[in-house]
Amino acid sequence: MTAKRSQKIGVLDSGVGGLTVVRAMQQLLPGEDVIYFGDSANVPYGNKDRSEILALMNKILDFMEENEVKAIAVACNTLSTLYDVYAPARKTKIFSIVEAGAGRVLEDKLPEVGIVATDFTIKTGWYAKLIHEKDPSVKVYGAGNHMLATILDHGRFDEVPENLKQNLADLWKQGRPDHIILGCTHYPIVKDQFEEQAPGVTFIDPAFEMAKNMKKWLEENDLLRRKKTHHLDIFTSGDPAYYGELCRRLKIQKPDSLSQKSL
């Protein structure tokens, strides 16, 4: 299928975390219409097995291609670690959030980096793999977080400080890097709390890096829309009202539609 400039961009995630990618796109790609799907009924993906994750992923990709998007941003780090499995079978251009985050480490020539992410993302070692393909000398430390994505997807913000404290303690048992990748798109929602717990550390938000990669590709393929307004449609298998609340919290332009859709 040949992409057209007028088509929308698809953004998908296991829940609300991918809204941080939408926020970055609204800053860097203000003229692009976006269709978003967050699978909050099945969050967190990082605690599921590989076959279940792939089955859910393919259903969401089918939904995006049915809506004839010109490109798809996989805003879920867990899903991005399986990029080589599902992407080759699709006709639509697909962007990986893990590739975006790893690219920032290489671009800045960092000697070491920490990663906080879901257990699945950490266990795959995908960030380290992508980084070490280009620069084997980079030291990569990773600490899995079993609950943070779920906590944020259910709005239980009072549980965040203790969760982050333990997650960072697990990371610091391995090393004390000056840069840490927020390896789940849910995490930038509480980036300020990460910064409070780790003063002096630079936290890398792959969502912004992904939006930069998307803009570059759109420009190179003459697909960038240069209008100043955009349309945002949000679909979720969970509670649409909570997505509206998160949009306000993240200062995302009010969605044009909020709908519940089961996979």
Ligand code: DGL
The other form holds:
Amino acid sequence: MTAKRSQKIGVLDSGVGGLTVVRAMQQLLPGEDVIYFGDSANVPYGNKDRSEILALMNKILDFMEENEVKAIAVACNTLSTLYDVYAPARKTKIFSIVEAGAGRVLEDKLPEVGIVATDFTIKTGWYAKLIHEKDPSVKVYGAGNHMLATILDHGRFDEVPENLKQNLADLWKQGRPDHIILGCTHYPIVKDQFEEQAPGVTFIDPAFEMAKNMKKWLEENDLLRRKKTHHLDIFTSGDPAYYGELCRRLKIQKPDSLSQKSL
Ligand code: DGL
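What's the form predicted together with the named molecule like, now that we've got the form predicted alone?
What follows is the whole complex; the chain from before opens it.
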């Protein structure tokens, strides 16, 4: 099926984290209508095994394709590490956030970089793989965090400082990079707190790179919508009210609809 300019863009995540990608898209692609799905009933994906994650992912991709989106942004690092497994079987163009984050390291020619992400993302070594395919000299350090996505998806913000302290200490056992990728889309929600705990470190949020990659593809395929406003429809298997609250916290335009939808 040929994509049409008027179609929406699908953005998906295990939970609220992908809203950080919606925020970047609203800045760079303000004319694109977005349909979002966050699977908060099943968060965290990063502590599940591969087959369980893939089964959930295929249901979300089916939902997006039923809605006839022109492209899908996988705004979840954990899911993006399995891109090669699900993407070739789909008819819709799919963007990976890990590819976006790795691309930024290469573009900036960073000699070393740290990754904080879910245990699953770190164990796959996917960031290191994508970076080393292009530049094997980059030193990549990674520290998994099995709690932070859940903490943020459940709004337990008082637990954040202690969690970040431990996560950064785990990373610093390996090296002291000047740049750290927030390799889980939930983490930019508390980017300011990462910065407070690691003065002098630049924290990279791959969301903006992802929006840039999408813009380039939309332009190249004559699919970019140049209008100034857009619709945002949010679906979640969790609590829609919390998504509304986070949109306000992230200064995302008020969603046109907030609905509950089980997978
Ligand atoms: N936002 C997801 C990611 O980027 C969170 C993962 C999870 O559900 O554990 O990896």
